[in-house]
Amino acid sequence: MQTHMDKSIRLVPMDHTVEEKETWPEYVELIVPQRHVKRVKTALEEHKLLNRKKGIGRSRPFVKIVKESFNTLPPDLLDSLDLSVRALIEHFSSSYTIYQPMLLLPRNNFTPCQTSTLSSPGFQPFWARIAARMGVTHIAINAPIPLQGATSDAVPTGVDGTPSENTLRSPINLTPIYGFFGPPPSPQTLESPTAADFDAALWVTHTQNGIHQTWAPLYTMFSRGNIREKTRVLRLPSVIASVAEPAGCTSVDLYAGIGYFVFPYRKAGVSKVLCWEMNPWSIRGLQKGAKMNGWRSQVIDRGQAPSEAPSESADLIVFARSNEFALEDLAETKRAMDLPPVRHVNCGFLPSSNLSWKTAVYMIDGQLGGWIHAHENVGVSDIEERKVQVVTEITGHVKARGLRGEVRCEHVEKVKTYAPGVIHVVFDIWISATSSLAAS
């Protein structure tokens, strides 16, 4: 993946010595990811190769490509649209993301009118040139994932005509501007896609921490900002300790998506991961991603008859329905196999995952205890207060189950800024081992 965070470092060409200063070209530009800038700069200074006059600056190769591509447009096209090259270029920043084979531009670069103009047929040669130069085949303009379907006919309205909740977290405002992304989103293609719909869609890929992920951007969200939490799950001491136990362990993700946290659990060595997901496009992405990583997945769809029984040979078992039925599905899985104890339950729904906490408490192994990882959006100044509320509410569920163990918040992870003054955090809640009335 490439982003606007790259930096350009100007250096002395390797085929010129310091003594041959008069014959140097002005500089050679080296594009370096920002996280490596300090290390590369230090190495260049040690070898006297850093061009101090030009120094370090933000790389803008994309803007250069845009300017060159605009110059190839017929002047009469711009005149007919009452546009100037300079006016349009001003709205192109160096910010972009590449998920092969797609170039994704941020929404805030353009007004709705400009977006409509840039996606018109007359601009297709312009985008074709940019796609070729950037090494992609598709281009789209991004947009936030709406919590409701108010801005699109793709998400149906409620019985009273008000927008229904976008429970599938579909990216219904993504704007494709170059390349075919698949059949247009509609209630049918979003909720009941056919095999032909899956095959016709564009699927993009991304690799983080050596884990491959894939999704269809017209139908499925992808959160780049979750990398911090994905990395933490992969290295979390409580996960590593659970994996090392003789019986192994099971992890649960009640909001699996395309496998954001499912895959780190499996890569960390978790024996079995149980997943719940309602979005059929996310489920297909999880299946495809699991295969890319060499893991066996099984999807159990209660809407199909006869329904499969959970398979012991599967690394990942995906239940294609609401996690409201998770306890029922867990019980069936335990009847079908000798399931390792459930030690971790991920509750990753925003803005609040509290509706799943009771289910999570009843899934944790009653004899060994375990961890609930509760995702929440919280005001920066309210984190401590919310932590107490989370522990109090989960303690209530623990007592209702008949467990007598301790409940405490071991850690609060600040994942990313969600909005001004609001941060996405994860509360790691530990429920200790206990004897109880219902330790199962």
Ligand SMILES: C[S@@+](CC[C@H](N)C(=O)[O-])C[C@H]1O[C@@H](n2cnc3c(N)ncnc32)[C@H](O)[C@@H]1O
Second form
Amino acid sequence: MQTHMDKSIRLVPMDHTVEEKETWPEYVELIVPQRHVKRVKTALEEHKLLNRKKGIGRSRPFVKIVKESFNTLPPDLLDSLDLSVRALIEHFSSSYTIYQPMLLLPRNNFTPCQTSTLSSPGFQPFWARIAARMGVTHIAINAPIPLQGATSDAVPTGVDGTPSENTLRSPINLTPIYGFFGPPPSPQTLESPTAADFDAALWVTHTQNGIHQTWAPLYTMFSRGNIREKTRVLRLPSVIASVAEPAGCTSVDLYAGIGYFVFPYRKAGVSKVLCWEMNPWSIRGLQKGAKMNGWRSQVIDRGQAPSEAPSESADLIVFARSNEFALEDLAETKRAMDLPPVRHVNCGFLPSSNLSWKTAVYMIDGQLGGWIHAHENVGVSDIEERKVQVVTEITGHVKARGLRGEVRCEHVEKVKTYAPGVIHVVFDIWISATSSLAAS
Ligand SMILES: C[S@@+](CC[C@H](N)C(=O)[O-])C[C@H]1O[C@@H](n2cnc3c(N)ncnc32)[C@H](O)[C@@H]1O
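Same protein, different condition: the form predicted on its own was shown, now please give the form predicted in complex with the named molecule.
Every component of the complex follows; first up is the chain already shown.
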């Protein structure tokens, strides 16, 4: 994924050491994120590499491409739609995201009315040109599918050409604008997609920390703001310590999705990750992503008869049903193999993961203890209060299980701002080893 913000800066170093017979341009352009400009500038100055004449400039190649593409449109097409290039460009931001092979534009680039117009067939050559210049095959706008006037092939429509009812029920805030994104969301494709549905869908890929993740953007959302937490899981001392213990470590993700946290646990060395997930599109993404990363996954779908027993050779075991059944599934897994102790349980559901805490407490290894990572949306000034509530609630479940270990919040991680005044935090709750006979 590449994200390009408005204020990328062009630094222009010169005076390279020119090797014999090698021709160098007068200067090269170095495009760096805004936050690194000062440091890079200082470093270049120290080494006398900054071209003072060219200096620092803004990089807006994308806007240039869009402008050029608008200018290739037949003027009478724009006139007939009462649009001008100037009006279209006016609010155009140069930030964009590429999840290969898709270019994703921010929602504020066009008004809903302009989005409808621009997704009509007459504009397809315009988008084709932008796609070719940007090295992608699909383009979407990060905004709800417009209710009226969308007639592009890329936008799912009913038989009469108007957006179909199911399309409008799509859970995804994404308007496909160029390229075929797959079968339009319908009750059938959402709940029981066929192999053909999966094959026909566009799957995009994003690599973070060397971990590949893949998803079908028409069916699954992706939040890149969780990178902070993914990176933390990868390096978390408590994970590294559990992995190094003689018995090893199993991690659990009760809301596995496409593997945001499942994959970092596996990459950190956890030998088995048990996953629960209900969305068939996320499960397929999890399977595909695991394969891309070289891990073996097994999906156990109780809806399919006969369902398989958990396999010792799988790195990731995915239970395709609600985590309400997680204790039952864990017991069966323990019967089927010599499972390393469960030391970490990720509860990644917002605005609150509290419905999964009881299950999480009963999953943690009773002899060694372990950590529950409880995700919550909390008011910025309510974090301390919520921390006490989380510990109190989890302590109640620990006591009800008959464990006598200590429960303590080891760390509060502020992941990202969720909304003004609301922050996504993760409470790392440590449940210590216990001497209770009830422990298992
Ligand atoms: C916020 S997303 C988690 C994102 C996830 N970490 C990822 O990698 O995509 C929550 C996920 O939990 C799943 N989910 C919600 N309720 C569930 C339940 N009771 N049991 C299992 N999965 C559930 C949803 O389908 C969704 O994929």
